[in-house]
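One chain is shown next in structure tokens, namely the form predicted alone.
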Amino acid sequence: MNTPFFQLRWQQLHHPALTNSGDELWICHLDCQVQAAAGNKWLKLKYHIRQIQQHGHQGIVTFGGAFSNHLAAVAAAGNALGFTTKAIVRAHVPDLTNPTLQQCVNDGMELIFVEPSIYRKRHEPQFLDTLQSNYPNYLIVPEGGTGEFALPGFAELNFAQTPNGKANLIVCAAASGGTVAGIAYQQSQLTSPCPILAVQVVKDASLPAKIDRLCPSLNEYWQLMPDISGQKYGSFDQATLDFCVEMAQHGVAIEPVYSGKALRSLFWYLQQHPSSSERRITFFHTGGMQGLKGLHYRNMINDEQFRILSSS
């Protein structure tokens, strides 16, 4: 279902590796009028925003790191739709020249910087109760937007239905687990569900349990595989960066922290698991392209790489 606010955009990726394996790969983009909320960000936020609108909340309080795509999306959505946003930001030293936080401030978000030791309490009931008492008219949204209100947004879209017919496999990146849970929930509503392969881009042994808590008894619909780079969350290796630059030359814009890791791992998976029959695959692009500015700011990508990845 497309709306004036967001649009699904399908892009078939033509690549020699896919030609050799006989696989048909479709990149599913979710474009949004609020550009920072493209991809999975809008799907996670939609029903949180509906909650504050229906219950008369003043706005949202949420959590994130200094280069968080989630914070950028919440701030941009608040600015566009007219609600107040506040963020508990994990930072040793506040740096408002950071392009992500700078944009959050420009979009009207109030930033509350805390030490990592305090930030780690963000899941504790006592900490959340105190936060709610300090901001009684705000909806507290978990880090990454991953919570019970994240799932319904995914339920409205069938990621398996490509322009060329039904996919045999849906692939996405997995970090906090909300996207995997959301797609699993959506597929579970169908008479002919499509399996989900989620590439884990974080080193978090508890991730399967997190997904299971979000969508209990639906683990038959999804499986996790590790990112082949072996890098921790927020990091990437040279091979993944080179892969993203190569994909840009094929007209696919991806970043190396989430979708780049996941798509590269998918290519490896297809090589390691050849099929005797043709496969049609959906790769859901989770967005987060604003993060390229932060990578450039921290000298994790150079000027030329930034130009290529940003313009593809």
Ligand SMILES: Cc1ncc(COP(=O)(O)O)c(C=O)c1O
The other form holds:
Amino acid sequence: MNTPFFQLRWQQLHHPALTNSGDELWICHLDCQVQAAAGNKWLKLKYHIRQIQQHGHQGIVTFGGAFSNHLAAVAAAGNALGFTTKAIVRAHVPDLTNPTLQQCVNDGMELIFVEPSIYRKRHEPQFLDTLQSNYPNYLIVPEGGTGEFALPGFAELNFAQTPNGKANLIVCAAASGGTVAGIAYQQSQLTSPCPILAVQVVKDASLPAKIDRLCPSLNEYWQLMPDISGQKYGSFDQATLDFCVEMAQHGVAIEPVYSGKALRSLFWYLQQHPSSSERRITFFHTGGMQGLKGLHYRNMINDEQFRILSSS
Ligand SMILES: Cc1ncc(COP(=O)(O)O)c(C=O)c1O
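With the form predicted alone in hand, show me what the form predicted together with the named molecule looks like.
Then the entire complex follows, led off by the chain already shown.
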């Protein structure tokens, strides 16, 4: 699956906590020439893009918050691959100086700001019908890229196949559920599938049902656990931020909203569930590093933290 455009990169994380628990942890990076599409973004977008190319659509209309990694990825992909992008952006007050939206605009994305009360209708058939009739030649891609065509991109790589042999656990962050559904879909096609543990970074009681709808009858392959910080979506506590800084010092760059919460929760999980047999774990780095600029912009991380997290 490696191409000059998109490459799989494995990194073993060496850390005293892992040495003590006897666990081997591999970070799976998916580097992309379109940097904003690294990690899960390109996998979820690839077949949506194929769809617009095959059907001669002009581009994509999608949804996101003002600091959305998904919007950044769609805008950058549109710019690199030559399709038009439009976004329905959830915002009380439009702020075009926000670094994520500024980059989206630089990448040619048209932003349509809506009040949260309107944004809430984004799954309603009537709202979607009106949107489609306003943009008849566009593919509507749901929030987070978690739509009809999100899963097949995952089928092209096996997250359990580390450079040191087969993993016995795959771990990732979960928000809209497309990523865990994609990995479950891919693993379910193997004779010896690897279980998936997804750390839920949103407080959404309907997430299991959403994943189930995306990949019906595959719930034996995946399990959700709450993020141990207990923070709401988009927020993080000092311990998670400190953890990200510590990981950066171990050569692993993560941000605190998704992978920081997920990796810290995994460390906790391994400690809480010691095993007498050797464990080899894949942690899927879902990307989203552009989000650090937005955290810095909102003073959620300081200059020094921004420098450390974005330079590792
Ligand atoms: C960086 C990052 N990691 C993880 C996720 C969660 O992925 P999903 O929404 O497919 O569950 C997202 C959201 O798309 C994200 O931006």
